[in-house]
Each structure stands twice: as structure tokens, then as C-alpha cells.
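First, one chain by itself in C-alpha cells, the form predicted on its own.
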Amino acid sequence: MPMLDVALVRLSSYEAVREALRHRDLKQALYDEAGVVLEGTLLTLHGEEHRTRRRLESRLFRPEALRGYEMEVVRPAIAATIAPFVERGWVDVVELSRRVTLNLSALIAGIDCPHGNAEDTGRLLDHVWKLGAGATVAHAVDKAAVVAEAAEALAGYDREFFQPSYRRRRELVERFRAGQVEEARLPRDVLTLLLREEDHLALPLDLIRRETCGYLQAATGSTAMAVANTVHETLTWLERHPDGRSRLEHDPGFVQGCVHEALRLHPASPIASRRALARVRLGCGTEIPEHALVQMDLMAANRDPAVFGADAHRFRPGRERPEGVPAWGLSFGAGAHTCIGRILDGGMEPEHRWRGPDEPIYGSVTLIVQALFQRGMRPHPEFAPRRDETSTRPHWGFYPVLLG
């Protein structure tokens, strides 16, 4: 059958960006050709039957659920993998974040370490990154051979680490509807919510699976890099304003304001793409026929000077901004579609704070950043950061830096 011509609309301001984000109308596209890893899942939905799963995996993100995590998983993720690199004196930045970040979101998809070794987590930590590459296989270089690798890794991931996952919280929510295990005793994570909802979603085995892939290489990957874009915008910066490393290692407001200001600049995919299910036009007058494909310049929207001031394209930290736009701009996207771990990675802004009775949420990208600093970061010396080859994402591969 011979192709469609369809339209491609592209738009790059910052208003059309965040209206078409927001638009109904326009269905998340970005993922078409990432089925082997998320056909299926809650990135791709679209309309009724995203709002139920959403609704019902974002009991998993209130304020006190990530302020838990903060204090019981993240902070001493981080304590623990960090230490072993600090007697060596130097580690790769990506490297680190991704062994820290693996952790939490094995803890929020349900995903167990049969062992709890570093056997493991090594083969896991394998298993998501190349998740992680089939899910972004629209931006790979050679994607034949991502998606393959891709499919190898889902095959692993099953077969190690979901399939003995599933049978242990099976079992608990069986006796949990039989009366033998109180709710409290139940998991808190994405897996157990399918399951305790599974009569009434009717999700097959292979979905359920995909979604805690989702999850995991979601996570892992994005704050691999919001991590390592903010090590290289703050470690540039200092050659600037020597005098800020005190800041940078006692100032945890300050710290998550470099976070926002790198993920501005630097959103994990530098696009967003939607598919038009009927004809659209935007307030600013772009037309967009029905089944159009239309392509968001995300970096260029957070770059709109109109917006963000006549130095958008540079690392400000504390840049004021129009009321109702946030610090890090459209990189975790808008509308309906809005990342659910935004808060995970990035914190609450200042002016959005939960008011509970500890400190702020500042996020794991904050705390990992700052951790760096406080243990002597700066550049290595010898070895120099490499983009990762592989992708056409602005991505860094190894970003190796000193400690001590």
C-alpha cells in the first residue's frame, strides 16, 4: 500500500510549542517507532485511557511518597555509590547517575534485585540501557540494530528480573484479597497497582512488563543527563565565578536553580512530536492539518528570547522568567502529557513547595549534583567528556570528572 503524503509542521516558539504540548488534539508520536519497548504504555496513550493510568500510577508521585524517597533511597544511594569513586579520586559522571537513579526506579517500578548484589545491579543497569536506547531509537544512528538490542535486553530483563518480580507480587496481592496480608504489607510501586487493578484495566502480561520498562529506562536515562549537562554548565560557570563553589557545595536552592537552568537548555529530547487527529490552528495562526505530523523544537522554544530574555542561549542560574513559566522551561513537557517524575528529578520550584514539615524537595538531579561538589568535583585533567556516538541526541556518553 503505497504511503500517505502526510503534512510535517514544525514549530520552534515557545508559545506555539506549549499549546500544541497542550492541544487535545495532537497525539503523542514521538514513540511510533519504539513499540518493542513502549507500544502501549503511558507515554504513548492518548485521550480517556491515559487519564485512567495516569491517575492511577501518580499516587506514586504525592509529595510525601517523594519526600520519602528522597531521605530513604536517594540520599543513601548516593552516600554508597559514590564513596567507592571518591578513594579512586575520579568517576564518570553518567556513569555514577545511572548506578544511583537505578535504584529508585527499580523501587517505583517494582522491579527486585533477585540477589541485591552488584551482579545485579550491573546486569540490570545493561538491560535498561539498552531499553533506554529502544525507546529513543527515532533519534539512534543506526536503528535497526538498537531496536535488535532492544529486544535481546527485553528478553533478559524478563526472564532475570520482571518474571520473578511478578510472581512475588502476585502472590501478595492473592493473599491480600483474600484477607491473609494487610494493605500496608503491599508494595508500593507501579507493578502492584496493575496488579491490584488488573480486573478492571485488562492489561496483557507484555504491557504490564513494558511499563515498568517505561519507567526504568526513563528515569535512569534522563537523569544520567540532566546530571551530567548540569556538572558541565556549573563546572563552566565556575571558571567564571570562582567564587561560587561555596555556593555550589552548601546551597541546595542554589544548586537546584543550576538544575532548572541546564534542563532548560538541555531537554532529554530535543524534539517532541504529535500527530494531528484533526485540523488544528494555533493561536499564533499556524495551521495544522489533520494527520499532519508536527515537530516541537523543545530546544529552541527554551530558548526563545521572547520568553527567557535577549541571553536565553546562555547558563544564567536565578534567570527571572514570565509568571506561569517554569524554570526549565517545556523539558518536562506540558498538558496532559507532562513528565510524572518531573518532581523526582527536578524537585518542586521555590514557589511550588509542598509546606510539609521537613525540608524542600529538591530533587535527585540536585542532590547527586551537589553531592559531587561537596566530595572536591572538577574537571579531570587527562580524560575528556565524550558525546555518546551512538544517538543524535545531544547526549554525553562519559563525562569524566576528579574527587577528593
Ligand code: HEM
Given for the second form:
Amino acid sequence: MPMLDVALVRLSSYEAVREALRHRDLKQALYDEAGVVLEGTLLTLHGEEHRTRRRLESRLFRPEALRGYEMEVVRPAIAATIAPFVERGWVDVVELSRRVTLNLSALIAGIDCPHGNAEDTGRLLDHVWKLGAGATVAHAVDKAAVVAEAAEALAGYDREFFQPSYRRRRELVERFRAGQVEEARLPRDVLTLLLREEDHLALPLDLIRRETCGYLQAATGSTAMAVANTVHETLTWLERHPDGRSRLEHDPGFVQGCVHEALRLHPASPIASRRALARVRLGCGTEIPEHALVQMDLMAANRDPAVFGADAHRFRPGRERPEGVPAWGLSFGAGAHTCIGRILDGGMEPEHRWRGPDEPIYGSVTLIVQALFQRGMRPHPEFAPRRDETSTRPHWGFYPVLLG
Ligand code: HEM
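If the structure you just shared is the form predicted on its own, then what does the corresponding form predicted in complex with the ligand look like?
To see the whole picture, the full complex is given below, headed by that same chain.
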């Protein structure tokens, strides 16, 4: 069949991109090639179907739950995961962050590690890494190879991790329905939520499986990149501010500012994409015809001097910005698909923190970066950081640092 000519509209100013991301007639299109991994998952839904699923899954991200994850899961996971690397004297921060985040994202997705040991984590990470590449196949160097690897990883993930986790939860939900188990004993995770609502949602099992791995891959890859980028920016910043080291070790609010600034400069995906369901006219006057593909340059929008100042391309933590503009720019998205895990990773912005006696939520990325500085992180004199050569995105594949 001949290909229809589809108009392509490119946007790059902060205001135009933000408006497009929030527009109800512009539908997610970045993952159109990632069906094997993402078809029917939260990230790809639109309209009422998206709202219903999002409302349900948002229950896992309420403030009490977020505080519990940070205190009881993330902090202990960082301490346990980093210890052997301190002993060894160096670590690849990409690997470290992926391992720490996997604990939390598996808990949220509802995926058990059968033996709870490092080998399990390693195998699950391997599947999740390949599924993540499949989800972001739009940026792959060799697309066919990435899709084939993702399909294989999905089969391994299903056999080793999803099926046992599913059977355990199915039995618990059935016993709960029969009045044999109290609600408080049910796990609080995506898989259990979807099983409890199955009559109402009518989701096939392969879609439920994709939803769980959607969470695993959305969390692990982006967190690792946010940590590696913050490490890179702060180590470079320290060359110009040698007195700043103690703040990076002892002031989590300052580290969080560095994380937000690094997130702004390095969005996980440099572009976002949407398809026009109707003709749209943006506030800046840009016309988007029906069916057009809208490509948004997040990197340019996040460095828009009209919003972030003349030095927008520079790493300057704590930079001033107009009211209503997040410190991370559009790196967690905007509108209906705004990242559901943004507080888990980015914490609460200082101006939005609720008052109270509890310690603020700083987010996993801040906690990992601070833990690295507290353990003496400095550039590795022999091993140089390397980019991920399997992707066209400017991502780190290996970022070694000395510890101890
Ligand atoms: C620094 C880390 C992270 C970054 C930069 C990031 C970035 C994003 C972005 C940009 C989107 C919107 C995509 C779009 O509109 O096209 C998104 C959505 C999403 N993120 Fe994150 N994310 C991060 C961490 C996480 C974590 C920790 C989780 C889960 C625990 C998570 C789960 C999700 C999910 C499920 C969605 C889809 C939401 C929806 O479509 O309603 N992310 N993320």
C-alpha cells in the first residue's frame, strides 16, 4: 500500500512543547514501534481509558506510600547495594543505579524475585534492559535486532518472574474475595491492583504482563541516566567549585537542586511525539493539521533562554525560573502522561513540600548521588565513561568512579 503523506510539525520552544504535551487532541506517538513491549500500557493509552487506568495506579503513589518507599526500601537498598563496591574501590554508577531502582520498581510492579539474591536481580535486570531498549526502539541503531531481543526477553521475564508472581497474587486475591484473607495482607502493587479490578477492566493477561514490565523499564533506565548525568555534571562542577564537596555530602536539598538541573539539561528522551486527532492551533499561532505527527524537541525546550535565562545551556543548580516552571523543565513530561514516578525519583520540589515534622522526600536519584559523595566518589583515573552505542540517544552506557 502506498504510504500516506503525513504532515510533520516540529516544536522546540518551552511554551509550545508544554502546551502540546497537555493538549487533549494530541495522542501519544513516541512508542508506536514498541508494540511488543508497550501496546495497551498506561504510557500509550489516551482519553478515558488512560484516565481510568491512571487513577487506579496512582493509588500506589500517594504521599504516605512515597515516604514508605523512600525510608524503608530505597535507603536500605542503596546501603546494601553500594557496600561491596566500596570494598572493591570503584563502581559503574549506571549499574549501581539500575540495581538500586530495580528493588523498588519490582515492588511497585508486583514482581517477586524467586530467591531474592543478587543472581535473581542480575537476570531480571538483563530482561528489563532489553525490554527497555524495545520500549525505546524509536531511538535504536539496529531496530530489528532490538525488537527481536525484546521479544525474547519478554518470554524469559514471563517464565522466570511474571508467572510465579502472578500465581501468588491470583491465589491471594481469590482468597480475599472468599473472605479468607484480609485486605491489609494483599500486596500493594500494580499486578494486584489490576487483578482485583479484572472484572471491571477486562484486561487480557498478556497486557497485564506488559503493564508490569512497562513499570520496570520506565523506572530503571531513566533513573540510571538521571544518576549518571548528575554525577557527570557535579564532578565537572566540582572542578570549578572545589569548596562545594561538603555540600554534596551533607546537604540533600542542594544535591536535589543538582539533580533537577541535570534532569533539565538531559531529558531521558530528547524528543516527545504526539499524533493530532483533530486540527489544533497552539497559543504561539502554530497550526497542526489533523493526523499530523508532532515532534517536540525536549532538549531545546528545556534550554529555552526565554524561560531559563541566557545561560540556559549551563549547569547552574538553583537557577531562578518563572513561577509554575518545574526545576527539571519538561523532563518528567507534562499533562496527562506526566511521569507517575516523578516524586519517587525527583522528590518534592522545595516550594511544594508539605509542612510537618517528617524529613522531606528527596527522591531516589538524590539519595543515590549523595550516598556516592559520602563514600568519597571521584573520577576514575584509568577507566573513562562511555556512551551507550546501541542507542542514538546521548545516554551513558558505563560511568566508572572511584569510591572509598
Ligand atoms: C529520573 C527518572 C525518570 C524520568 C526522567 C522519567 C520520565 C518520564 C517521562 C518524560 C514520561 C512521559 C512520557 C511522555 O509523555 O511521552 C514518563 C512517564 C511515565 N513514567 Fe517516568 N520517568 C522517571 C522515573 C520513573 C519511575 C521511577 C517510574 C515508576 C516507578 C516511572 C514510571 C512512569 C510511568 C508508568 C509513566 C507513564 C505515565 C502515563 O502515561 O500516564 N518513571 N516518565
